[in-house]
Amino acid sequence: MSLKALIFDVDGTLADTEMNGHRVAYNRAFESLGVDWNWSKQRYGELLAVTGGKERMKFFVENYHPELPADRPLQELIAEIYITKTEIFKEMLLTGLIPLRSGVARIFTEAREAGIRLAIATTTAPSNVQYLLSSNLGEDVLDWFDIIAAGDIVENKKPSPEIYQLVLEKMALKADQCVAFEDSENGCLSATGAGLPVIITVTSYTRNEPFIGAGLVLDQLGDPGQPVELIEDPQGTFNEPMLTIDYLLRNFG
């Protein structure tokens, strides 16, 4: 079947948000709320094995046993931290501290010119998606997407395939009419679990993860003057300086 839509993860995929974005925002939220926690780059990398910010904090408490405030139930504390962190991260986005990764804006434009639909499938908060995209591409960018499936819109987060299954259902498309873009093993498992072909653009945190079932693994999507590094190519078809819609139509269409 011909290629009809591209479906994108957000954190790590559209922007390298984790190490110098979300991690920093969490640490600032901990400090502002008087919570004696601090996530180093290494510790945050370990915590990324868990998808979802609230789930990640719960995992941290259960497995690393940090000091807990005596005056707040854990569920309330996690909710308060998450709200505070989201506001801090929002300010980081609005002030332009987190740019899109190489090739993202270009592939959006190429897809729209080719009549290929766009969608988002992410566990990050809907507001994070809005501020990241609008701060980099303007207020009208949200209209480019048929559906932005974000946050707690499904019961089970990645690596469950539910978020991708929801997007496919809402767009009335079959999995083999789409390509998913991810950066992590959990994201890859989520997309392949929904039957989608997957292209991975790794980050410093995910570079050494296994991406079983991925159709292509690159270091980035690439732009003129910023060629990609090919990491894995199971099909043996990629010999390009950057990923393009023409390549996708030839090999995934």
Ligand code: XBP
Given for the second form:
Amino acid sequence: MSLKALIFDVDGTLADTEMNGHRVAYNRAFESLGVDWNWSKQRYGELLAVTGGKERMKFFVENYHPELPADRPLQELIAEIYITKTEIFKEMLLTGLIPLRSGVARIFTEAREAGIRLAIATTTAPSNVQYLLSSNLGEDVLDWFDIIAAGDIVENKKPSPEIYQLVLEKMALKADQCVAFEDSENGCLSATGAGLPVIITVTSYTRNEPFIGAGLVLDQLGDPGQPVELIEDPQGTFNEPMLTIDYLLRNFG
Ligand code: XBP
Ligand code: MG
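Please give the other form, namely the form predicted in complex with ligand XBP, since only the form predicted alone has been shown so far.
What follows is the entire complex, opening with the chain shown before.
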């Protein structure tokens, strides 16, 4: 058995953070700073083509030409919005507004019991990962991860493979000793670009993305009483009510 570690994306994968989390926090930050922008659910879905909030705002300005405050350089404005949004999002996490998706806590526990290491590879800010995990699973959960690689730690965000390459290097593991978990095409491209097998759990925003090269596409990881819907199974091996470590060891090990 060669499976040594599971590497998780955060937004969309550990929790459904985008539509009612990050989007809402950005809109509140725009309002509190007097910036006349608003991201509808549909518009935000379009903007998700670009990963990373700062990069997304720049893309929005360049492609949608919204009204810009006359008195502030764009880079400064984006930096200020990002700081305000991150504070607002932190409050949302600390008030328990954003639960983990089905099967996430279970798979963490099963992996630890099987001696399989855990890591995070995400484009979001490190504090968002910490508060999401600790508000759902307690402070000690942060010790469960060998590395939490997040945000601006790499130069190029997903779909670049850099964040996954960094995690592999820090864990001293080869790509075929790990499985990545993602929810989006950009995440899938990033993981497969680093040579990793990848399992997708889709969200309402990503359901129709192509996920070329993914090892398995599900609607969720699943839990007892919450069976998964199988979306794509190129290996033809998945015949389970939920994704388990036992299945991963048999088919990705
Ligand atoms: C997630 C993102 C992030 C979040 C917002 O991509 O693109 O930008 O939307 O987080 P992935 P920040 O799930 O592929 O990592 O506001 O902290 O950038
Ligand atoms: Mg994601």
